[in-house]
Every structure is written in structure tokens, then in C-alpha cells.
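Take a look at this single chain in C-alpha cells; it is the form predicted alone.
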Amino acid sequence: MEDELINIKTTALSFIWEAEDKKSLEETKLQFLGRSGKLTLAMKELPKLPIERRTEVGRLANEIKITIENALEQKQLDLTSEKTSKIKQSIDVTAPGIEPKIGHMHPISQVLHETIEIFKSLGFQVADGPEIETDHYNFEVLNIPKDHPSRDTQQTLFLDTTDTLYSPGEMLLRTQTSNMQGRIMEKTKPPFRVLVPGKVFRYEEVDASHGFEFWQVEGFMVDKNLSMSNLFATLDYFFKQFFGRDTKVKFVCHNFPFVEPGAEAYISCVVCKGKARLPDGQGCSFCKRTGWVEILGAGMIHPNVLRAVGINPDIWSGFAFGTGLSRMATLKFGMDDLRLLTNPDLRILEQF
């Protein structure tokens, strides 16, 4: 018996020390101390010895054991060692690292926080609200009822409300931020001023100048005896220290469900400068010859609006505007394609 145990000592020792990498040192443990193992299996013979002999064999088969266990232990480490020698010879400490790619604002960010920038300035607090909303608030709060035909022209996307408490088309993606006016309105007394910008969808098919999901902004002021001329004032304020002061800013009426009277906001084209025409003398496709270029939808808060959500008109007047942050930033950076914004390739992002 003795004989066996100094072999299986002999063999294992030498198989541990040829072992070259850890899956073989791993191969070499399993076939001497594994279940299965050579000296396992001798170490179950034992009670078969004559009482006399055990004490003095069983002390043999524990020696060889703990020898072999701390040559497998030892021949680990050597094993590692030695990896980390050779990962370190291979390595020019001297090179010159790869610098890390590090992370570029998007141009939507840069524009949402340089807008919110410029109205806190103003005396504007920003907002937040839910990107899912209903008819209430989206519609109706607004001024326009179910049967209003300006409701066409938004392509809402409505939820399935099966099983839920909430009528069929009674729930929506908001399609316009100006969901929030009669939400904050309802719970805020005048005089106030905020601003809210977020994400709206729209049933659009996606092309260079439209997208089904897109930023806007919204900003409203309610305090008393404003007017058009407070409206215009901050609109010009705003569109200058954004495009710069050389902007030109040109405001048409036109008609909104919400605000009465209603007006458009042109800028002078970022491209042609406003003169029409680009310098190699061919006319401006961006502005579309004309020199200006719509930028938002404003005008005095309706009536009805306020009626709605408790404010007093003949005491509280206000002003509302909305604009989309998606066509600021094709503006201010000259793009042709608002898919650009959503395109996940990096060397897009790089140029801003």
C-alpha cells in the first residue's frame, strides 16, 4: 500500500510540474485528488488494512495529499505569473494610449438648454408633463372641442383603453406640449410664466421635413393688462440671442383654436441671410426664395382657455407660444433633413 501512495506522490508531482497552462493543471487535480482520483481511491482502502497498519498508512495518504494540494496551489500561481510576464513584455509602456471616445451633446440638447437658458433670463420656469395624455387637456382645455376641424390636422395617435375606465379615444400620445397650460393654469395663480418643452407624436409619415415623434416647446405668461406688444417683444428678444442680433423677425396673422387673435413668427432665412438669393446668384430653395422662414405659432391666450381652468379674463390676460425644438436645431446648425436628429451614427453628432 505504501509502495502505491509514494507512486500516485511520484506521478502526480510530475504531471503538475509539465503542466503548461491552467486547464491541464486542472485535468492533472481531477485524476489524482478528484472523486474519481487515483489517491481517492487509495484513501478508501484503508479501512481494509489491518488495524495495526492504518494509523501509519493513513498518515502516508494525508502527507501526500497536502503535498500535492500545495503543488497545485504553487504551480497556480507560477502559472499565473508567468501570463502576466508575458502580457507585460508585449505591452510598449512609452506608446501613446488611444485616447477614448467621449461624449458629444446632441444638437436637440444644446438647443433645448440654450432656449431654457434664455427665457429663465426672462423670468420663465420650466415645466414638465406627461407624454401620455388625455382629451381634456390635449383638446378640449384648448379650446377645441371634439367636433372642431383643427383637430384633423393633428394626427393624433390614440391608445387602446379596453378594460380600463377610460372611454375610447379619451386617451392619447399629446400631440402638442400646450397640454400643459390648462394643467398648470388649474393649479397655479397668476401672474406666472413658464416654459415647457418635451416630446409629441404625430400620425406623420417620416420624410426630410416631418417625423411621427419631435420636440416642441411651449411658453405662456399670464399676468394682467398684457398684449400683442409683450408677445412681440419677447418673441424678437428670444429669436435675436438665439440666431443672433442681425436677425430679422416678422410676425402674420393667422388663426389658432387657442389664442385670439393668433399670429405666425418668421425669421430672416439662416441661409440666404434673408436676401433670397445665394451668393453664387442662384435663388434660395431653403427659404424658398421669399427670404423668411417660419419658426413658431403664437398669439394672446383665448378667453375660453382661461374660462376653462378658473382665470378671470376680464381681470388676467396672457400669451402663449410654441415652436419645435427639432426645426431650431435644423435652423441654427443649417441641416436639410430632420432624420439627421434621430440618426444613431456618431460622425453625425461629431460636427456639432
Ligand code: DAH
The other form holds:
Amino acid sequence: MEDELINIKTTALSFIWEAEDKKSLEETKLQFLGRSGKLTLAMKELPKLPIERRTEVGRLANEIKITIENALEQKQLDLTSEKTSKIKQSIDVTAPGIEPKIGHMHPISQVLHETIEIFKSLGFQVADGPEIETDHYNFEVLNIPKDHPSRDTQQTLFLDTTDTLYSPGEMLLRTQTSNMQGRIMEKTKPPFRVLVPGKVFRYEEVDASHGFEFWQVEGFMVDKNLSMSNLFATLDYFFKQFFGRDTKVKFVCHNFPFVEPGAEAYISCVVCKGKARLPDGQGCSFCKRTGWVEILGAGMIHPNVLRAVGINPDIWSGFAFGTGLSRMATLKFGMDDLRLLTNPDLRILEQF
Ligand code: DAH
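Right, and the form predicted together with the named molecule of this protein, after the form predicted alone?
Below is the entire complex, every chain and molecule, led by the chain shown above.
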């Protein structure tokens, strides 16, 4: 019996010594100390021994059990610290870390935020509106009836309304953020100042200066006794804040059906600074050698528009302006192609 016990001890200790992980250590424990483990079974034989040997062999068996238990415990600790020291060895704490890439706002968003901040400082509130619009708000309210020639300049994408409650030609993708004039004015009591940035859509062939989907920002103000001077002063302030103090602004008569009188605003060319020539004496192709670039349409809100939204034009007056935010971005960053703004290539976007 003693030989058997010694044998069990030696094998158990050598198994424990060789165990490479916690799983095999656990198996060894079961194999020797489990319910039907070798030592457990051997100890069950003790009562069969003659009484005078029982105490002595029993003591030996207990000692062996304690030795095995201690060895198991120690190995368990060794395995844990071995693992951590292996991990420690594989980490070079002095190695430089991987620098996380930090992005920045898209050029359109930068321009959008800057525009909003400038107009907010002038007391304008910012509004948002639907891109899928009715003919009513995109055209009719704006004094552009069905047969108006100015519709030709707004290549409109109409929606297929088959199987809907809308009649053909009634639903469209908005061609201008001016669509929000009617929506806001009919619900708001004057006086108010509103800025509406948003995406617009047109059936345009895409080239360096045209897109089928681009950003605009519309602004309008309704109050008593407003005049073209208020409009000019507001826009002059905005352009100088946005493009720089030296920016010159000029207004030229233009017709838009929803304003009377109407105007187009030009700013001094951002590339040649209004000189129409580049430093090398060459003519500036960005402004087609005129020194000016067209930037925005504006005017005094037409009395027909005010009437259509329930505002009395004999009491209230208003001005409105609308500009391409995408165009403002290309002018601000000196891009020569509108398509750069929708190109997802980071090598391009990182430059702005
Ligand atoms: N909505 C016009 C367009 O897309 C731009 C515009 C012109 C807006 C004159 C205005 C305005 O508010 O008064 O071409």
C-alpha cells in the first residue's frame, strides 16, 4: 500500500510539473483527487488495512494529498504569472503609438457653419425644409405660374405620382431653397429673419460648374419699411465677413419673378482680387478677365408673394436672397471644379 501511495505521489507531481495550461492542470487534479481519482480510491482502501497499520498509512496518504494540493496551487500561480510575463515581453512600452487619424469638417459643412454664424449674428434664425416638394411651394407661391418662362431655367425633376393622391407634375425635387419662403411666411407673423440652407436638385448635365445636386442657402427678412439699402448692407456685411474685408461687392439689375426689384450680386474675383489679370500679366480665366464673379440673386419680395402667404404688402416689406453654397465653397477654397466637393477621395478633402 505504501508503495502504491508513493507511486501515485510521484506520477501526480510529474504530471503537475509538466502541465502546460490550466486545463491540463485541472484534468490532473481530477485524475488524482477527483471522486474516482487515484488517491481518493486508494484512500477508500484504508479501512481494509489491519488496525495497527491503518493510522500510519493513513497519515502518509494525508501527507501525500496535501503535497499534491500544494503542488497544484503553486503550479496554478506559476501558469498565471508566466502568461502575464509573456504578454509583457511582447509589448514594447517604449514603441511609438499608432497615431489616430483625425478628420475635419467637409468643405461644404465649413462654409455652411460659417454662413450660419454670420447671419445668426445679424439676428437670423435657421430653418430646414423638405427636399421633396410640391409645385405650389417651389413655383406657384413664388409668383411663377405654370406657363412662366423662368421655369425653363430651373430644369426640374418631377416625381412619378402614379398610384398616389397627387396629380402628375405636382411633386418634384426642389430646385431652389426659395421653396421655404412660402412654407415659413404663411406660418410666421412678421417681423422675421430666416436663413434656409439645404440641398437642391436640377436636371443638369454635370460639368466643372454644374451639378444635378448642390447646396443653396436662402435668406429672407420681413419687417416694416425695408428697402434695397437694407438688402445691400446685409449682403455687403456678409461677403466682407466671409471672403475678407477687401472684398468688393456690386449689384446689377436682374429679373427673378418673386422679387421686385431684383438684382444679381457680384464680388471681386477671389483669384485675381478684382484686377482681371494675374501677377504674371496673364488674363484671369477664373473671372473670364472681368474681375468679378457672380455669386447671388436677390431683391425685394414681390407683393404677389406676400399676398399669397397672407402678409399685407401695404404694411410689410421684405427682401430675399439666394446663393449656391457649393459655389461659395469653391470660391472660398479656390477650387476650379464643383465636382471636387462630391469626390470622397481623402487626398482631395484633406486639402480643404
Ligand atoms: N432661387 C434662385 C435660384 O435658385 C436664387 C434667388 C434669386 C433667390 C433671387 C432669391 C432671390 O431669394 O431673391 O436661382
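Numbering follows the first chain given and starts at 1. We call the rigid core whatever largest set of C-alpha positions still superposes within 1.5 Å between the two forms. Quantities reported herein were computed from a predicted structural model and do not represent experimental measurements.
- Once you line up the core between these two forms, the Cα of A329 stays within less than 2 Å of where it was.
- Core-superposed comparison between these two forms: the CA of T234 stays below a 2 Å shift.
- When two forms of a protein are overlaid on their rigid core, residues whose CA moves 2 Å or more are considered shifted, and P47 is one of them between these two forms.
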